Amino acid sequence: MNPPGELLNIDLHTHSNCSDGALSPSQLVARAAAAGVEVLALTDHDTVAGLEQADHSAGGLGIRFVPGVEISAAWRAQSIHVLGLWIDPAAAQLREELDLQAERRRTRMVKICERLSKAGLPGAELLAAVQAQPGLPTRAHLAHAMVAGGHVGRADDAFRKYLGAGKSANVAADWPALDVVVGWIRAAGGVATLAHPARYTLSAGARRQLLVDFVAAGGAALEVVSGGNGAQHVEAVAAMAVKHGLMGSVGSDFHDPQLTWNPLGRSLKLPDGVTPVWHSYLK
C-alpha cells in the first residue's frame, strides 16, 4: 500500500446503522473497499459501536481503519459536531460519556415524540418505529418514519414542519460543553477535529471565535472537505485551518448509498497549503 503521503483516497467521516447511516459498518467498509478508499474511519454519532466489525472487515479488504466516533457538543447554544479520530474505543471514561450521550438522546427523542402527539400525529407510534431500528436514535431516525407512516413527503418536510429549531416538535438538545466533549477524545488517544464547519448557522465573528475556543480548548483538526461542500466553502475553511494553526481532515460524511451525489471518497482532496492530519496520525 501506499506511504501516508502518496494515498489517493481518505475518507474519515462516514456513519453506519449504529447510529443514524444506512449500511452496517461491515457492508460500509465493502463499499468502501469498492469505491478505492485505502483509509477509512467510522464516525458514527455518540457510539462506538460499530467499530470493533467495521476493523475486522477492513483488515480483511486491505483498507487502513481508523476508529473514530462523532460527538455531539455544545457552543453558545449551538450544537457542534466534533470528530474523534484515532480515539481508543476500549477507553473507560470515553464509553461511560457516549453511555450518557446515548441516554440524552433516548430521554429527548420521547419528548419530541410527546410533543408531536399533542400536535396530532401518533407520537407513541412514530416514538416505537424509531426505537425499533438498530442504533442510537436520531432525528433522521423520526424524519423518515414520519415519512413512511405518511405525515410528511419528504425527511426535509419534518424538519420545517415539526422537528426545526421553532417548531412545535422541537426539543433542545442538552449536549455537554465543546471543551469538555474535546478533553473526551484527548483522553482516549483521539484526535479532535471540528466537523463541517461551514455547515452551522454562525457570523463570521462567531465562527472565528468557535475556532479560538476549539483550538484552546485542545482541538487539532478541522474538517476542511466534508460532504457535498462547494470549492468556495472548501478554499473558506481551508484558510480557517492555516489562520488558526489547524490541520485539516477530509471526510464524505457518507450516510447512504442513495444519496448518490455523497459517495464514499468522492475525489476527497486537501488544498494546498494545509497540513494533512494523517501525516501526524496515520501508522
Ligand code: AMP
The other form holds:
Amino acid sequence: MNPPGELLNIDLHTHSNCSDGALSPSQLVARAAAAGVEVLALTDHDTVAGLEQADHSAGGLGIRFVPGVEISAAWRAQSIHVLGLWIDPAAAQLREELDLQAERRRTRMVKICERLSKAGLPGAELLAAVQAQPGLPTRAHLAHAMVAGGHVGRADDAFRKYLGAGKSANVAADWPALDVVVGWIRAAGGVATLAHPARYTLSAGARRQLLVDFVAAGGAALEVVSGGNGAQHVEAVAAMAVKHGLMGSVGSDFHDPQLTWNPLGRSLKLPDGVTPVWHSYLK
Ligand code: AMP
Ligand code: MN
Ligand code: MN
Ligand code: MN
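For comparison with the form predicted alone, please write out the form predicted in complex with this ligand.
Expanding to the full complex; the earlier chain stays at the top.
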C-alpha cells in the first residue's frame, strides 16, 4: 500500500491574519490551492477565529481542510508550541481557554510596550500600531510596527535587539504548562503535535525529557518536517519521533508570501519509517 503521504501535497502548519500571518484565511487557502496543496491545516497562534472561513473556502477549491491551532505552552520556563490538529473548533472548553490565552497575549503586549518605553522607544505608539493590525497580537505584530516606525531595519533585528530571550523588552509570558495545553487539545478531539522541536534552546538531554513529558501528557505527534529545515535535520527529528513512539507531521509554518524560506505547497516529505499523523484521518 502506498502511504497517503507519498501521494499527497500536505501542509499541517500555517498562519493567517487571525494571528501573525499576512493573508486572510480565504487568501491563504486560495494560495495553497494554487500551489497544489491538497490537505491544509490552519494553525493560528492561540486562536480558532479563522477556521470557519478557511474551511468554507477550502470546500470550494477541493482542498481537504484540517481545523487546527498552535497553542503557546510553558515547559521549564521555555515557551513551547503545541499544534492541535483535527480539533473541534466549537469545543467549549477549548474556546474558553483560548479566550484566556488571548487575554494573556494582550496583557503581555502592554507590558512589552512599557518595557520599550523604558528603552527609549515610543511604547504607546507601538502598542497602538499593534492594535491597529488584524489578528490576536504576537511579537511578530510588534516587530512589524517597529520596522514600519523605523526603529529597526528588519523584524529579526527587533527580536535580536529588544524582544528576544534575555533582551530588555522580553516579558516572560505566563503560558499554561505543557501537559495542561495537551489536555485541552485532547479534550477537543485533537491530535497534540509538538511544533518545530529544533527551535527550542535546549540541551540534548532536556530535549529528550521534553519529549518524554510530552508523551506522558498525551502528546501524539512531532513536527518532523518544518519549514526550511534541511534533510539532515529532518532525519534527526524523524529518529526522535520513532524513538519516542510519536507520529510525524509536516508543515511549512507559512506566515507571509514575502518570507521565502517556508513557502506553501513544497510537498514536504516525511521520511520512511515515521507513521504519518494523518494516516488515521485521511481515508
Ligand atoms: P509570540 O508568540 O507572541 O511570542 O510571537 C512569536 C512569533 O514571532 C513567532 O510565531 C514568529 O512568527 C515570530 N518570530 C519569532 N522570532 C522571530 C525572528 N527572529 N524574526 C522574525 N519573526 C520572529
Ligand atoms: Mn508566528
Ligand atoms: Mn511556532
Ligand atoms: Mn507557527
